[in-house]
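What follows is a single chain, given as structure tokens, in the form predicted on its own.
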Amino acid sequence: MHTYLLRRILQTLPVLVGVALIAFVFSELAGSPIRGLLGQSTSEDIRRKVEAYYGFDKSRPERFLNYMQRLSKGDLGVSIVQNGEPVTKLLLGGLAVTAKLALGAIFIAIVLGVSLGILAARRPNSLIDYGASIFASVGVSFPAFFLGILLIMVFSVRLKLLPIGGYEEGQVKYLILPCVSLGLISTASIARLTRNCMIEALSKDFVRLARAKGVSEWSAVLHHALTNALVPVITVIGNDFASLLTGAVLTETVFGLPGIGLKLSRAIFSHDLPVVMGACVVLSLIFVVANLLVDLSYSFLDPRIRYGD
């Protein structure tokens, strides 16, 4: 296990270097952010001083090497637009909000998705099964931001039960609608996969043997079948959680949540390249860590899976 873990951590390094290089190349193609920040009427002398302050007076290879050197120390640079605020502090503040949103959404998706999948597998070709399949098909093709707008119209504008948007620390009511809109989309894929894996697991010999020994039906379903069916489901849950952390830009924009997605979109439109590059590195790191945790969870769910040293 330790050897496998060390090998996966070492595999992370070239991924992060590659992401940083790609982000740097595309940011160079976008042009210098200093000209857009200062405007056309700024004198050339002032522009050169500002470029020297932010390091844009150096050659591109030198700037990339300096960036990688700072990145190795956990320094993502400073924002050009937001008065030199450290990018690390800026993104971590947004990531805290996005993490709450993603955790709430994936909790809803797991509870509803796994429950619907189990019920559909217990009664295949029944009304519950057909209803779960229709829900999954609609949910997979339904945009999360559009569902969020519908929820705002119903629960905020019409019923006036929840706020339209915004965010206040410690106030759960601002996260209910965003979590539901994101969670229902992930629910569809989890429910469909759980249903298929459970149908296959329930047909196995070890489940029939458990039933023959007098084990209760729900014990055979939950303890024997579900445990073996969870391995592929956990993969989808892990990928969905990473996607929720990194891809909730539109949802955060609709609800006005100051998450990392909203900060990234604002940085793109304001040409704040250090924030964009830092966000790319942080989001890629999230994906790598999420995939690593999913891989490690396999050995706990299925004792037959072991990562040898």
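Heads up, when I say rigid core I mean the largest set of C-alphas that superpose within 1.5 Å between the two forms. Residue numbers count along the first chain shown, from 1. Predicted model, so just to flag it, every value in this text is computed and none were measured. What changes on going to the form predicted in complex with its partner chain:
With the core held fixed between these two forms, Q82 has its Cα displaced by at least 2 Å. If you fit the rigid core between these two forms, you'll see the Cα of L257 move by less than 2 angstroms.
Once both forms are fitted on their rigid core, the CA atom of K73 lies 2 Å or more apart between these two forms.
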Given for the second form:
Amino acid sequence: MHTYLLRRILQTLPVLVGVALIAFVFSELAGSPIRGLLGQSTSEDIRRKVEAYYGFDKSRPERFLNYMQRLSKGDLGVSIVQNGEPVTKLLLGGLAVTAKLALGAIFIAIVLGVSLGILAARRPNSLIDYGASIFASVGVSFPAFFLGILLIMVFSVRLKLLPIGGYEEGQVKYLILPCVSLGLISTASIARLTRNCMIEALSKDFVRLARAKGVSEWSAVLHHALTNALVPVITVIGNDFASLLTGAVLTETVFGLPGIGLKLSRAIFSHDLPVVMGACVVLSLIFVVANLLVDLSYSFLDPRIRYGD
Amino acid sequence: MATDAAILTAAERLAPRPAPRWAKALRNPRTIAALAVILLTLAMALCAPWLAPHGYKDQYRGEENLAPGAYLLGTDDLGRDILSRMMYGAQVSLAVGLCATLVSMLIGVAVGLLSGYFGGWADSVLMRFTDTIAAFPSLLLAMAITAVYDRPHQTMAERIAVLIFALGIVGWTGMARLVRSQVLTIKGEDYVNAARALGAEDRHIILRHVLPNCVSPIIVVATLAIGGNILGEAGLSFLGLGVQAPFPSWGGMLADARNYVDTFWWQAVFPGTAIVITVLAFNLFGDSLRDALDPKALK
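Here we have the form predicted on its own; I need the corresponding form predicted in complex with its partner chain.
Let us now look at the entire complex, which starts with that chain.
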């Protein structure tokens, strides 16, 4: 287990270097930010001195090593638009909100998706099954930001139950609609997969044995079948996490929720490339770590999966 | 013997041929509906200059924010006809959705073929590269690419090319893995060994024997990817990374409408519904193709 853990963690290293390399290449393509920072009126001489100060006169490989060094210290550069504000500080301010949004959405997606999948699997080709299948098809075709706008129209504008957007620390009501609109999208794919895996699991011998043994229906479905159906579901949740993160960017933009995604979309709008790249690096990092956790969770869910003891 | 063979061919010729597998898919009403929606959207997009009741940038003073009525789907905050703008917006969605899928299909098929056929270090290098790209949240990477290439005074064609390139270059990893796994099974088949024994070159074997046998799964996966790319384009346009105003895109229209959710619902609901219906049609059509062409391998 320990060697597997170590190997799996080491495997993420090239990916992380790849993330940094791609971010670096794109920053390079965008050119030096110094001209933008200093404005057009500054003389060439001063610009060169400032560029040398920040290491822009060095060769590309050298600059990449510098960039990696700064990244490993958590330094993502400075914002061009917001008067040289450190990108790391700017983004860390939004991390808590994005984390709350993502976790809330995953919670909704898992609870709703798995229960819908179980209900559909227990009665294949029933009304519930058809309903769940239509919901799943429409759900995967729905952009999260459109769903967000529709929810605002119904729950904020018509029914006046929830705020139309914005955020206040510690107030759950600002998070409900964003979490629902982001979560419902992933609910669709989770429900579809849970249904298929559960139908297979329910027909297995160990479930029939459990039923023959006289365990309650509840226990046969939840304890015996579900734990076996859950591994592929967890994989999909891991894969879905990518669309969840990009969905978070769009959802935060719709609701004006001040997380990393909103900072990213504002930075895109104001052409603040260091912030755009920084946000992409941070979000990719979160994604890589999440996938690592998903991989490691398999052996807890299914004791038959062991890694090279 | 010769007569036996002749009888056999004659019998084969007389026997009713089984309908081709794709024809089976067309018997399903779900498939027909999906295909009809796709063709209708395509026709609307292509014929927008003739079909649209108004120009996409025609502004009618004093007729801003009109509810559906005189203008079939209402007008936006600048007094432009929403239906006409949606028709032109369909051009962007479909062009980007289809071309980006084509780009990622070409990259994915090439990587998968080379990796699966040659194996060895080429396989290792290509697959590690694929893993690294797949480790990114793809739309996020597309956002970064489109943001870097977001310069003032870009022409319409340049902007669309950036969108196609960005979405195409991030979306090929699934295709590469699929083609690779297909190639690995096909590589061991007798007809490939026979071709090799006859002295065929690698290029000939890949193009004549291996690739044709991967075509159905490639078509299925590509069809299922179109919807995702249309959603991706809508997301990028919603963030202001799409085509430049005044040319419309469905995502961009939703972004404009976001400011009026409390008053002018039609400005968001119609373009949004267009996205959902189009993506749904492509997804359902892809599902049907999968069921018809390759029921086992892709489930």
